[in-house]
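As a starting point, one isolated chain is supplied in structure tokens, in the form predicted on its own.
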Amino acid sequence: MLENANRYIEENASETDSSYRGEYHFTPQIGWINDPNGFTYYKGEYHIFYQYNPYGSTNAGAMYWGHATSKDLIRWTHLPVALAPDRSYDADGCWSGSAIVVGERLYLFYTGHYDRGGTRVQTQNMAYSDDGIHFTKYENNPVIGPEQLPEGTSAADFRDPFVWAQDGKYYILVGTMETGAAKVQLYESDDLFSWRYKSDFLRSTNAGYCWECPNFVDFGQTQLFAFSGVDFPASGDAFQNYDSAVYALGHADLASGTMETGPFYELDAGLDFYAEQILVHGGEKIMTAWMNMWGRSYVTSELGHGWSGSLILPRLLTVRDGKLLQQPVPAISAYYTDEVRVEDTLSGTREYEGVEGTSVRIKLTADMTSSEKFTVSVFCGGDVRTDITYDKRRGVVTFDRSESGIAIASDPREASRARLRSAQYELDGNVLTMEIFLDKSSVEVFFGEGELTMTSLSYNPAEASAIRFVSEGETVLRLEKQTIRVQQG
């Protein structure tokens, strides 16, 4: 299966259609991804797995995990596709995971997938690789299975490892649900191969179906737990996607297994984020997830581009006064190029020679004082635009894609409908700090010093590439634009 999958890209991935393919966002060669996994940096290389269709531009289908390596986080190499489901375990699926280097080894541990005839299973699974390249599934797969979940724990819902190690032992999370609740289990190990069932992590009613894509960092002081919650509930202006990625700060006991925790925050604010994975080296953490979301209208699929999905820009994550902070990840500047820089005053629509483009980035400071709002329309261009705008008076800023090039249908249950996100947030003196990055279909803004972000995609002709400012009153202006140019392995 392996072997065929990797001919079939080699064949195929010249045949897709590249008009909505980000410069520096990874995406697939060819078919359909969703979740990263796997986030590791071994043997002097970053590499990301990722949940992978090479055959189709859909999600039906079993899973496969593609691969790709990088330097820098910026650009990427692709590899052969590293897992197949070829086990009778994983039959209908190699589900996403994380991995863990040991020695000069790497291992990777996946949920494999059984859904057929009326029954479904999800197991916890390792491979192995001594080059980062060729994969051999352990031999006693699963790791984890139904035997070791506590009465109650639903063998369906039962998925995404998250490895780590910690005080001489391995550590397992594994996101499932039980009647009435979501919750995640933890399991420790002292080899990587024994696994028992350690606790009930965390666990909660009212908190969404079940808790997908767990992670545990440790900041020290604090310690942080993400998931992505399916059906998570709306709260204000919060979570307003049916899918939400969460997380929240609180102190872990390992040795009973437990873990108190503060609110609920969003990770995201945006429309398309999703899936979540953090990476702990050198200690540096760094987050990527999937730039998209569930029950939703995939563009580039409905085209036959030929491919559909992709990452979004790596994150720097830091704590600051109990505050989660989100930073592109420097290596991004490498690749800026064809810098302009404005300093204006500004009243009512202007737009500004060189700032324009579709794969740039924009710094800016916005001083308030003497204005209500202020909007920066970016893939502008005849009828279409997309808004991202602050509102003084009420404290919100709001993304907004209404009017851009296609519309993006959304589940049903979704109160976002898939077109509009509000965030509350409160400005320091007046001054409102925005980082945008536009790349050929996608939006990502960091506000302030990363406090907020907001992840979302945008589908607009390929001559919608104005950017254009507007201020109800005067705002004082000062912004630098970039281009950024990568050539993608």
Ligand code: FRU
Given for the second form:
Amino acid sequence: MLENANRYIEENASETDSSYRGEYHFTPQIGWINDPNGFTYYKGEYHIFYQYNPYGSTNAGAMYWGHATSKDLIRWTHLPVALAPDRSYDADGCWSGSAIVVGERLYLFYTGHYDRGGTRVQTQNMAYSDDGIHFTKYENNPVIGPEQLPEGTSAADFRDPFVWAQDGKYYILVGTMETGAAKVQLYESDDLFSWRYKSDFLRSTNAGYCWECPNFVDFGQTQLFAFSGVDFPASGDAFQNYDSAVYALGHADLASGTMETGPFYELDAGLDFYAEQILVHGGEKIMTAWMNMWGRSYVTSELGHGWSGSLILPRLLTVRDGKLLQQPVPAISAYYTDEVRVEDTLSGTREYEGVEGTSVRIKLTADMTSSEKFTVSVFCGGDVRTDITYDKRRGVVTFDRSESGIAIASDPREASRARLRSAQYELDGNVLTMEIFLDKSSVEVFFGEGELTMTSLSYNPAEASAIRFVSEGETVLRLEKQTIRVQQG
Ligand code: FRU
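The form predicted in complex with the ligand is what I want next, because the block you gave corresponds to the form predicted on its own; please supply it.
Everything in the complex follows now, all chains and molecules, and the chain you saw is the first one.
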């Protein structure tokens, strides 16, 4: 199955339409991707794996693990597909999971999805590699099966192992549920092969029905727990998509297998961010995620472009004063060209010479002492535009793609209707700081020092490349714009 997939990709990849393919975001050569998996650093390179259907641009069919490497997290080289659904325990998909390097060996842990004749079972499995390209599935898979589930826990929704090493032991978190509660379970091992159920690490009622893609990261004073929650309940402006990527900070005690957390926050307040995965390497915590959302229409797929799905611009995570901060990885700046700087006192609407494009970065400060509302409209052309607005009176930032070129249909159950998201945001003094990354069909916005981010897709005609600045009242604006150009491998 692996060879067939690799041959198919090689023979057909040139047939795709790249109009909406990001310049500096990871996208598949052909076919459908969703979650990033197995994000790791091995033998001098970053490795990313991903949920992959090479044969079509929808998520129909059993998932493979696609694979790519990068030296800087920006420029990616595609490698042969790593895992195919070719065993009885993963016959309906090699679902999401993570990676760990021990000695010279790279280990992948993933969910085997089996769904036939009314029986649906998910198990945790392992594969390993000594060259980082070819993977062998462990002969005694599954390593965690239904017999290691406590009474009442679902074997049908038991997925996305997150593995790490700490204090001479190995741990895995797996997302699951029981009647009325979503939860994650902790497993423990001395050798990576044999696993014991340790505890229900975290559980919550009224918090959606399955916690997918758990992550656990130790920041020293505090620990971060993240997951992607199916049907996570909306609360005010937050969690308005049907599924939400969520985090909490707190204190974990691995000896007892428990964690006390503060409140749950959304990892990203945009429309298209899910299935986060966090890598700890050389003291840095780096996050990637699927830049998309379940239950939507998938534009490139519907247009017949032959591919669908991309990953976010990877982000560095830090915790300061009990707050999670997200910043784009600094390596992106090596790809900046054609810089333009502007200083202006703006009222009304303006465009600036050279400040345009569809694969660009804009860093700005807007002093709003004498203004009430400030908008950056991106992907503008004809009557098409996508707005990022700060409303000082309400202390609210809004991303709005209602006037974009192609409407994205939403899951009927979601409050955002897939068009607009808002978030509470207090200014530091009267000055708004934003860093905006546009890439053909995506908009990622980092506010302040990264205490709020908004990631969303927006599809527009190629000529919709103008960028407009709009002020109600007088805004003192300083900005720099760079074009971003990457030759993907
Ligand atoms: C999250 C998810 C995971 C699952 C994978 C299947 O987006 O639903 O829980 O392992 O996608 O492709």
